[in-house]
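What follows is one chain in structure tokens, specifically the form predicted alone.
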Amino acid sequence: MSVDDAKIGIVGGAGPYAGLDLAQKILEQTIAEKDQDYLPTLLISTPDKIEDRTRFLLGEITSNPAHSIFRNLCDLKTLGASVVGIPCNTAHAPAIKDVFLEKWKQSGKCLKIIDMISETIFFLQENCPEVKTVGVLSTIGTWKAGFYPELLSASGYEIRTLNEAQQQHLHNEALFNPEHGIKVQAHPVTEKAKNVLLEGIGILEKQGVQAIILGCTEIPLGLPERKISEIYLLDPGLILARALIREFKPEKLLPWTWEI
């Protein structure tokens, strides 16, 4: 495969709206004046094959979604992807990520897989140098896995999260409620779901956070703002989109601004 035939790859389906959201953000963050200026992008979305990441981390199922993610990576490589992003925070928990990365290493194939979590922390350091205290909103699986607090603490930040009951409420009502959750109603996000997210923001604000990581790729669908009051809202999906463009063709990356 020549450089001219290379493409950006997206592992979609975890969840389906997150894959579409990343594809749109790649378009929005690309310098372009006409159709032909945009970057070649592949999206593979197999939600029926990728097991629930949270249920796996909570021990409710034993089948690791890492194996389905690995198969998606193989398909994207076959189709010409040279750099790939996985727009799912929970899939970056070590119990999942370490497995698909090890399988990829053993395959001997060459493909740059962007780590969304590391990119988010790097973005925070580069663009919010004054921030010392960071909050995290996420699924209950990501909350229990604890990889955001661990990596943020290692980078010198003070961390604030919801307590378990508050986090479970956000997970159940804003994301997974079968009638108004973002997983089933994303365009537009319902007022009920958004209000639950805003409650979470309010709880973290009272704890003195200066920035909040929206640590589930569906949360930014309900909170598209980049700042609320003086608090930075960090969207890992948006950061991943920018990282993919940077790695694929850096001259096509729009300059960053906190204004939408």
The other form holds:
Number of protein chains: 2
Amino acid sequence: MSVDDAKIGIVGGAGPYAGLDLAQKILEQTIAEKDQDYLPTLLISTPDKIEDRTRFLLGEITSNPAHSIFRNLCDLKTLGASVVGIPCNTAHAPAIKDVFLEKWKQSGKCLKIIDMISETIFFLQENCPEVKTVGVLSTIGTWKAGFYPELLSASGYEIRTLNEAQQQHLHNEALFNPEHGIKVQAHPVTEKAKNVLLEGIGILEKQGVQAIILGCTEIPLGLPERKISEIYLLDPGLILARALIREFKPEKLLPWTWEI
Amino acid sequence: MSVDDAKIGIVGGAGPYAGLDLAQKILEQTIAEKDQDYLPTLLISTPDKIEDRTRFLLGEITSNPAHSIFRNLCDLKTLGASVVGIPCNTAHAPAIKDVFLEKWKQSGKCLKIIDMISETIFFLQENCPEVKTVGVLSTIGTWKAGFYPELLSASGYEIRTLNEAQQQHLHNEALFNPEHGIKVQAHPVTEKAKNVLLEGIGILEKQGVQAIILGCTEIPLGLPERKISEIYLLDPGLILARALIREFKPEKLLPWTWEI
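Having seen the form predicted alone, could you give me the form predicted together with a further copy of the same chain?
In what comes next, the whole complex appears, and the chain from above leads the way.
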């Protein structure tokens, strides 16, 4: 595979809409005037093979989704991916991420895997220098894994999160509800799901956050705004899209703006 | 590659938003309650490698996009695609399609390539039995290639299309305008682009059409309606999404409805 065939790779399917959302954000963040100006991408989406990340972290299932993610990384590499993103916050929990990264290291193959969580904190530092207090909305799996608060603390931020009952409610109603949750109804997101997300924002706002990380790739589908009443809303998927373009072809990256 | 690894393949990049749009329509047309219920898909998008289909058909460039499409078909097959769709109407012009199909036949590989154009006419016959007069909106390349009118006539339909100047205007302004065309601004489609499409609908309506084929994969991004004033709007990308599910796992296909 020559350098000429290099592509941006996406491990999709976790969940399926998040993979597409990342692919779309890569298009939107690319400087382009015609079809041929866009970057080559490769999206593998095997939702049927990637176990529920939250259920694994909670110990409800024993099969680690890391193995399917590793397999997708191998397939992406086979078809020429040179840099890869995994648009699933929960899959970045160390219990999952460390396993697929270790397997990848053992394989000896070359591929730049972008860490969406580190990129998000890096983006916050670069683009919101005045921010000191940060909130997080996520799945209950990401909440329990606690990697966002841990990394944010290590970078000197004050952290605010929902309490467990509030976070469980957001997980169940906005994301996983089988009728109105974003996992099954993403285009458009239902009013019910959106309202549950706005409730979450309201709770964090009362705790004085200046920025909120939308720490599940489905949440920004319901909250596409980049700011709500002076609070920055950080979309890790959007940040990942920009990081992938930056690594693949930096001259194609649109300048950042808080306006949409 | 075992049967267990079979996937739906998408030749994307022609144009880039059309590939994503097909992937999204596959999700939307799938019966699913959770991530793991969705079907495995593989999207290769190499817009930088696939020459402009219209410019090739008009003789402005000599390199046939069929060769890049063939290469993408090979890559999709390598990673386990068992059925493939190509969400680009213009790429179904015989001058392009016959070339990649002949190369594929020569390769001796096994893969079901769904013909979006034939599927659209089949869908029209099945779902709109009262329709006799059909209009087409498309790129100027598809207009000049004339395969929609030809196939529709062969199936007994009366055809209405824009005249060349009207079709060129729609091509230039709704699709390819470097500032407001759908090729560069798809989410959301600009008001300007949408109005140009509605003008096209109005012209065909005056000619008495009962159904209109939105014969460029970008057009339905600006006209997501399934009916406008009793005229059926047929989206070949949506029909292709349904055909791919039907071929891959028919029990997962949502029943059809004209309501959205």
